Structures are given as structure tokens and as C-alpha cells.
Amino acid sequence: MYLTREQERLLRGDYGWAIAKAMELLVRVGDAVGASELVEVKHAHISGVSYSNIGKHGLDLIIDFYKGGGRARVYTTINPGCIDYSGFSRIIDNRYYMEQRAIDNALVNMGFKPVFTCIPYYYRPPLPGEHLAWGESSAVIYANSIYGAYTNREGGPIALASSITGYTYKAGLHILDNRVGRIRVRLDPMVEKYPVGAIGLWIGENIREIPVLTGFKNMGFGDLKVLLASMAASGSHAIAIIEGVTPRKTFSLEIRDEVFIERGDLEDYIGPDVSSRDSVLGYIGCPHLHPFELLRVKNLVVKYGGVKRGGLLITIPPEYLAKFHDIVFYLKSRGVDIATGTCPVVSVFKQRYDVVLTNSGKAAFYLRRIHGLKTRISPLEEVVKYVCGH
């Protein structure tokens, strides 16, 4: 790999152990994937920071970088951890409070923004063609597909190294020639009413190349967010070309095949029916709710009269507690459980439920595998309607 004189100094250790170790990590990974050089990044987003996922060894790694002098050289945001920062949730278990606080304190002292959310584009929307180093699969696919930014799907250590150095390896989706859509995906008209989370899971699992989504541009912000996050969960996709949405000149097309998604394709992804005997948790907020979605949930709770059956959990960035105080505390007064700075995928439940009813294909995918829970995917309104007893 070609390095500039400044990059060689970083690697040599002229700026301290942490930067040298971070550069070594980037160079080794870059060499392994055939990158010929590094590229500057404008925004890093650190994932893999939940103690329930990374444990003591992950905590020690972050502390080592902090004590070794690692500091953010570019704008850097932090993904959710495993504790509810509001302290109000009756559902999220804060058993790892001290360990998670140690991780978060180290990251904040390194200069990272304590947003603790999987929607970093809410805080800093990237520009078309802008190079990023983002962890968090749902954020990566959203940045590439909606904003036309350039980022690979990075693991937490690579995003951390990029923040400390200001660089990442130039390979994969940092190169325009690799951003080529080859499989056109269309929806059968009968499928358009099916939950987008299930549609995303099907696309992720069955389309192996970069998909070109035709007829999806009329989906709202929330539906596109859930669709893309679901694709990233089941298929590790980092980009989809959405006709009429993905910015021009950030991709090219070489269509080789066309696929229609039909109604029968989706039944297995939706999940089993909910029985009247089941204890049910409704869950909305994977990825975290945007303010427009938070307002929509509030309006639906008003419409259906509050939670009366099972429970309803929503997850949001911590700053919403103050910024949208009236909405948050209205929802709590109507029986909605609210957790901030975390989500069920990276945390621990205080109690078990027979079924989690969610609009998120990503949540359904991981809750089945990580927590062994039964899940069913339904549209957002149907989730609220069910837990409100309608």
C-alpha cells in the first residue's frame, strides 16, 4: 500500500501508540483486501460498543486506545450500548451498567459524540460521494443508498481506527466501479401491502449482488429505513440502488437479471400468527425512531387509546428525552415503555415474552437468533393497534 509521508509518520509512532496501532490495523486490512492507498474520511461511526456483545475483552481494547492517547481526528458518533440511559424502562435490564459506563466514558473522553444511536445521519447527513467509516449495518446501507455516501460495512475496531487516524482503506464501496447494480427487483402489486421488514429480509437473503429496487421510491422515510436495515441484517448488504432516490453519479447499472417478489415468498419471513394466549411485546425503533416516526407513534397511541394488551417498547436517541419531552412523557403516561441509547438487539430483557411483534425485519432477524424469541413482523400501525387492544 502506498502511504504519504504523513501517513508513514502516523504508522511509525511519531504521534503515539494509539495512532500507530490504529494505522497498523487499517494498513493490514487494506493490504488484505487489495487496497492501494488510504482515503480521508469525514465522519466515523463506532459500532460494537455494547458490553453485552463485546464483553471484557472489548472493554479492555477501548480502554487501551483511550489510555494510549487515542483521540478523534474526525467527527465521530457512537452506536447504542446495552443500558437504558433514561432509567425509566421496565423492559431493558441495566445489569451491565458499570461496564457500559466505562466503555462510554472512554469513548466520550476520546472526543466521540455521545449520541448513542444507530441513526447517525440524523445528526450529520452525509453528502453524495463523501467518504465515511461507519460501523452499524443499518446506518451503512442507508448512507450509501439514500445519501450516496461512500462507506464499507466496517467492524467496530476499523471505525475506531479511522476516527483516531482520519483515514480508511480505499477499497470496496469507496470505489465507484464497485458500486454497480446488477439485479433489478420489482414488487408484485399484491406484495406492496406486506410489511416492508419482511420484504427487506427476503431481498437480503435471496439477492446476492447489489440490487436495483424499482418501484420503491414512493415509500416513506420510515419504511425505507426499515427495508434497508432488514436487507443488511439477512444478507449483509451495504448498498441498494433505489431508482429515483439514490443520488446519480454515485453508482452505475449493469442489469443482468430481473426478480419479482411475490406474496408467497414472504410468509416464512413474517413469522407465526400471534395467539390470544401469548404474552406479546410490541417493539418499534430498530433502527431508532426519527422524530417524524416518534410523532406518528404518538398519534397512533392517541387514536387507539393507550396500551392495554401486552407491552409496547420504543427505542430512541437519549437527546429526545429533552428535545421531545411532551411527546415522550405523553407516551409513558399511556403505557408505552421507552428506552434511550439502546435497543433489544444489543441489550438484555428483564422478562421473557412469548412473541415480539415488530415492524422491523432487522429486530425480528436478530431477536430470533440472539435471544431465541419468536417474532412476527407487522406494519407499524398494526403493532400499535394490537397492543392497544384493537
Second form
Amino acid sequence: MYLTREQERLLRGDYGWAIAKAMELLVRVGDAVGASELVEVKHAHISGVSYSNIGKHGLDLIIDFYKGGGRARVYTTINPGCIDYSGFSRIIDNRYYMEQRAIDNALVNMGFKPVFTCIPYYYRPPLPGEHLAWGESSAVIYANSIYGAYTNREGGPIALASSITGYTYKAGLHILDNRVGRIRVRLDPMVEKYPVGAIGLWIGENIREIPVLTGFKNMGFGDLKVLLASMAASGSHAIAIIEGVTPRKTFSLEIRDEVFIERGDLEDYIGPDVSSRDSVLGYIGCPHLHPFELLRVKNLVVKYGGVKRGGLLITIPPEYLAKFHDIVFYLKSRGVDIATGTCPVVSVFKQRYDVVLTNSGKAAFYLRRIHGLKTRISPLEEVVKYVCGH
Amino acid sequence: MLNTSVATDLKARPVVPGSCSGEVLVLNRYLSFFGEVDPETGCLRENELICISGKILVFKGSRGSTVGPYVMYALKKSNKAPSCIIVEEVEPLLVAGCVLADIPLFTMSRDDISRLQPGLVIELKECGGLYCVEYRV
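Would you generate the structure of this protein in the form predicted in complex with its partner chain, following the form predicted on its own above?
Below, the chain from earlier opens the complete complex, with every other chain and molecule after it.
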């Protein structure tokens, strides 16, 4: 791989262990995937920071990087951890409070912005063609598909390495020629009423190449976010070309095949019916709610008048607590469980429910696998209606 | 003590170069370090009799979670890391884990891997850009 003189000095260890290790990480991974050079990034987003996922060893590694002199060289945001920073939630277990704080302290002292959210584009929407180094698969696919930014799916340590060096290896989706849509995906008009989370899971699992989503442009951005996150969970997708949405000149098309999603395809992904004996947790906020979605949830809760059976959990960035405190406290007063800076995918549940009813295919996918919970996917309004509508 | 080497025509391509010698342990499958390897003991969770510490660990390729590199780093910290790793196919997270944990990583063709005898002690020596496999007897 070609390195500039400055990059060689970083790699050689002139600026300490952490930077040298980070450079080695980028160069070796880059060489392995055939990159010919490094590219400067504008924004790094660090995932793999939840103690309940990375454990003591992840904590050790992050602290070693901090003590070894690693500091943010570009604007850097942090993914959710495993504790609820508001302290309001009765559902999220804060048992790893001290351990998570140790991780957070190291990250904040390295100069990363403590947003603790999986929607970093809310803080800094990227520009088309801008190079990023983002972890968190749902944010990566959103940045590439909605904003036309250039990022691969970086694992936790690689995004960290990019933050403290300012570079990532130029391969994969950092190169325009690799951003080629090949399989056109259309929806049966009947399917449009189906939950987008299930559609996303289907696409993720059944389509290997970059999909071209035709006829999806009228979905709201909240639905697109859930659709893309679900695709990235069940497949390894990092981009989808959404006709009418993805910025021009950030992709090209060489359509080779076309698929049509029908109702019958989705049944398996939606999950089993909820019986009236089941205790049900409604969950919305995977990925974290954008303010306009928070408002949408609030309006639904106003319409149905509060939680009447089971529970309703929403997850949001910690900042909303101050910024939208009127909405947050209204929801809390109506029995909604609010957790900030975390989500059930990266944390531990305190209470058990028989079924989690969610609009997110990603949440359903991981809650089934990590927590062994029964899940069912419904549109956002149906989730609120189920727990509030009686 | 006899310590002679027998050259073979088996070749490995370095991804994370470094010295590599030890007993060969072949796992004929894909491996996820997160969940499938216990970083405290260096043994597989499904079968505690299979331990990777100090071995030349040979498997098809890595799979699974982005937490994998942290587990490999943990193995190194608790001195339970394999001596080096040989796989058929590399993916970025495995490379990242090997760099973080200073574990040499090589790739070999499927045919060559099938000719590696489990249990034998081998050494990888640099020869013309690639690494040549030598048996120790």
C-alpha cells in the first residue's frame, strides 16, 4: 500500500503506541482487502462500546488505546452503551453501570462526542461523496443510501483506529466503481401495508448484491431507516440504492435481475401471532427515534390515551431529555418507559416479557438471538395501538 | 536432541507476518472468536478439550460478531493466544484481531490445508515473499 511520509511516521511509532497500532490495523486490513492507499475521513463513529457486548476485554482494549495516547483526530461520535443515562427505565438493567462509565470516560477523554446514539447523522448529516469511518451497521447503510456518503461497515476497533489517525483504507464502498446496484427490488402493492422491518429482513437475507429499491421513495425517512437497519442486520448490506432518494453520482446501475416481494414471502419474518395471554412489550426506537418520530409516537399516545397493558419502551439519544423534555415527560406520565443512550440490543433486560412487539426488524432479529425472546414485527402505529388501545 | 526440519512444497501467504511454529490444530469449519472461544482458558466452549493456546490454529475462516477482535486481544492478554493462525479466507475483522493481538496470520489454499497433518509440529519460514512450511522431526 502507498503511504505518504506523514502516514509512515504515524505507522513507525513517532506519535506513540496507540497511533502506531491504529495505523498498522488500517494498513494490514487495507492490504488484505486490496486497498492501494489510505483516505482521509471527515467523521468517525465508534461502535462496539457496550460493556454487555464487549465485556472486560473490550474495556481493557479501549483503556489501553486511551493510555497509549490515542486522541480523536477527526470529529467522532459514540454509539449507545448498555446503561440508561436517564435512570427512568424500569426495563433496562443498569447492572453494568460502573463498567460502562469506565468505557465512556476513556472514550470521552479521547475526545469523542458523548452522543451515545446509533443515529450519528442527527448530529452531523454527512455530505454526498464524503468519506466516513463508521461502525454501527444501521448508521453505515443510512449514510451510504440516504446521504450518498462513502463508508464501509467498520468493526469497533477499525473505526477507533480511523478516529485517532484520521484515515481509513480506500477499498469497498470508498470507491465509486464498487457502488453498483445490480438487483432491482419491487414491492407488490399489497405488501406496502406490511411492516417495513419485515421487508428489510427479507431483502437482507435473500439478496446478496447491492439492491436497487424501486417504488420506495414515498416511504417516510423513519420507515426507510428501519427498513435499511433491518437489511443490514439480516444480511451484510452496507448500501441500497433507493431510486429518487440516493443522491445521483454516488452510485451507478447495472441491473442484472429483478425480484418482486410478495405477501407470502414476509410471513416467516413477521413472527408468530401474539396471544391474549402473553405479556407484551411494545418497543420502538431501533435505531433511535429521530425527533419527528418521537413526535409521531407522542401523537399516537395522545390518541390512545396511555399504556393500558404490557409495556411500551422507547429508546432515544440522551440529549432529547433536555431538548424535548415536554414530550419526554408527557410520555413518561402516560406510562411509557423511556431509556436514553442505550437500546435492548446492546443491554440487559430487567423485566421479562413473553413477546416483544416492535416495528424494527433489526431489534426483532437480535432480541431473538441474543436474549432468546419471542418477537413480532408490526408497523409503528400498530405497536402503540396494541399496548395503548384498550 | 534431534531437531531437523523436513521441507515441503506447502506455501502460505502472510497477511500479518511474524514467526510461526508449533503443533497444528485443524478445525474444519468457520470460527467465531466471540462466543465460541473462552478467552480465559483458550479452549472452545463447546469442547473444553480442544484448546488453541500456543497452537498453529488452522480453520476455514472467521465469522460472526464485530466483538471478535476484542476476544482475540483478551486471549493475548491472558497468554492463551494461538501461536499463529492459518485460514483459507481472510475477512477484515480477523485481520484486525490479529493485528491488535500480535498474532501472525497466513492464508493457504484449501488443498494445501488438507495436506497439513493435525498434531504435527511445523514451522513457517520466509522464502521468496511467501512462507514455506517445514515439518520438525
